[in-house]
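In the block that follows, a single chain appears as structure tokens, in the form predicted together with its partner chain.
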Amino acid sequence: MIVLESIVETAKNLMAKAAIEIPDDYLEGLRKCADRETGDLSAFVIKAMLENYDAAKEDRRAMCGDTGVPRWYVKYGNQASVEGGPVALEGALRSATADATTEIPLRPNRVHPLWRTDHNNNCGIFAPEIDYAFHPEGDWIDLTTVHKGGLFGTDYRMLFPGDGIEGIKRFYLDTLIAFGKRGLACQPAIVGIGLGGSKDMCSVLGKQASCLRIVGSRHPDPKVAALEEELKELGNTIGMGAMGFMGSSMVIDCHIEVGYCHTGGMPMSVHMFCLSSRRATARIHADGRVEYRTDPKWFSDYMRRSSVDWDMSHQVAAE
């Protein structure tokens, strides 16, 4: 039984590790990203953000003062079992939110959509979104939250097989360039991309690619990792780097994520994770014990499976 006091105590630390913390994977992407940029403004921008990394690990303060939309992911091992249930578990990761948006402070983002209504708390109608996957195997919980940038930076396309990577490459263009100029999409980025699905899971595994997955990660077939590295480069050799100055740092890593679709179309979202790509992760065992990493490990060979039926016998594989 895992206690939901560790829950609430985790979670509220997880809170402040993503906004104060860079991941160590984006971290060295960007480090990468400035020994190749020869633009002057560009380089002047990355050198500026590693500084400000700094700055908010030694005092403690978000890196970024916009909180962008928090919210979490949670994944439960299949003998998981949690103090008060479900319920109880939403509740103290909404209160975590709440609680931890006094305490660090972070910006009271959330408001009603047209009332405006703002609680103070980040908390609010479907807000935090909470949401779920599971592990074949486990005892214990993964908590991870991520607070990705709210207004700029993504788009959905309804493609079509006849389209081909040729139309990927266009849109995916088109979404770079439209987000990218002036900086908007708060770029190099970590982009991820969802192919197929129905429309929402097109956008879930789209954004899901580009805030649970690390740079470096690739897809495991084959082809589609292939895909993630030319697009990878092709976005960088736009021309354009940090806030749209000229320079190459447009992208640190892209990430595809693939789901069976309608046999006449193509969907394809596009996601940017910013130069503040904040989440932590922890997982809380059933023995109390809890291990923080910046590394979701969300998607898995179970989440990916394509068969009716999981052979349990994969599960080493999955882990």
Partner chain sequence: MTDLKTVEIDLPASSDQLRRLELGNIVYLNGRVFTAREGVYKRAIEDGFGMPGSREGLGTVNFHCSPAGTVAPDGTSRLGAVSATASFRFVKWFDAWFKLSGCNIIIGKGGMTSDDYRRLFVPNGAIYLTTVGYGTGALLGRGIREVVDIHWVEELGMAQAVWVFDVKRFGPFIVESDFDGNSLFERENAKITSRIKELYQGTRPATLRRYGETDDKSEEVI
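Next up, the form predicted on its own, please; the one we just looked at was the form predicted together with its partner chain.
Single chain only below; no partners, no other molecules.
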């Protein structure tokens, strides 16, 4: 059984890692952007951000003054058991969020939408968000925290089958240009695209694609993977670079996740992660071991299954 004390301590450590230690995959992608950037101001911004990341890690301080809105992704191995059950788990994650807000510190960004009530701890009604996934085997749980900017960087449109791939490209470019011109995203960024599903599932898939896949990863469907590569390159041809300045580094990577949708539609969502790509993951085992990593390994063959029943003979690895 996984004890609550381990969950609270691990969750607090993850909050600090996400706020302070930028993942290596994102840093490598940003360095590649710096190498190919054609705009002087954009290149200057990228260089300054890389220096800022180093300073934040050395000083153990959050690398951005706006630490976004912390949220949690929890993946259960099928044999996992948590002391006190799911309710206790959620209580532990909320407690860790409140403690981390004070101790790291994080900016307390969560307020009531109407009364602007602020508890100064990033907790409140439906905050922090906690999303769940499951794995066919294992007695562990994976905890992932993501600190994503909570204002902009997201758009949605109901496309139709007749729009096809060209319609996807048009909405993608429209969105990136609007974000860049209006200052609605902090780029270079990982762009996540949700295709299909219901409207809410489409948005969930797009956000998870941007926040929970590492730079350089590709969808297992080769045609989707090819579209990811094409959209990445296309996004860097619109004349925008870091933070909206002229340049050639709008997109560090593009990830697409798909879901089955209504026969008459093709919903699409576009999400941009922050220039400070803040995420951290740990696996807590039943024997008390904790393994930290920066790759959430959120998506699996099991999660992407299209059949009615899951065939255990597939023997999906515990990632």
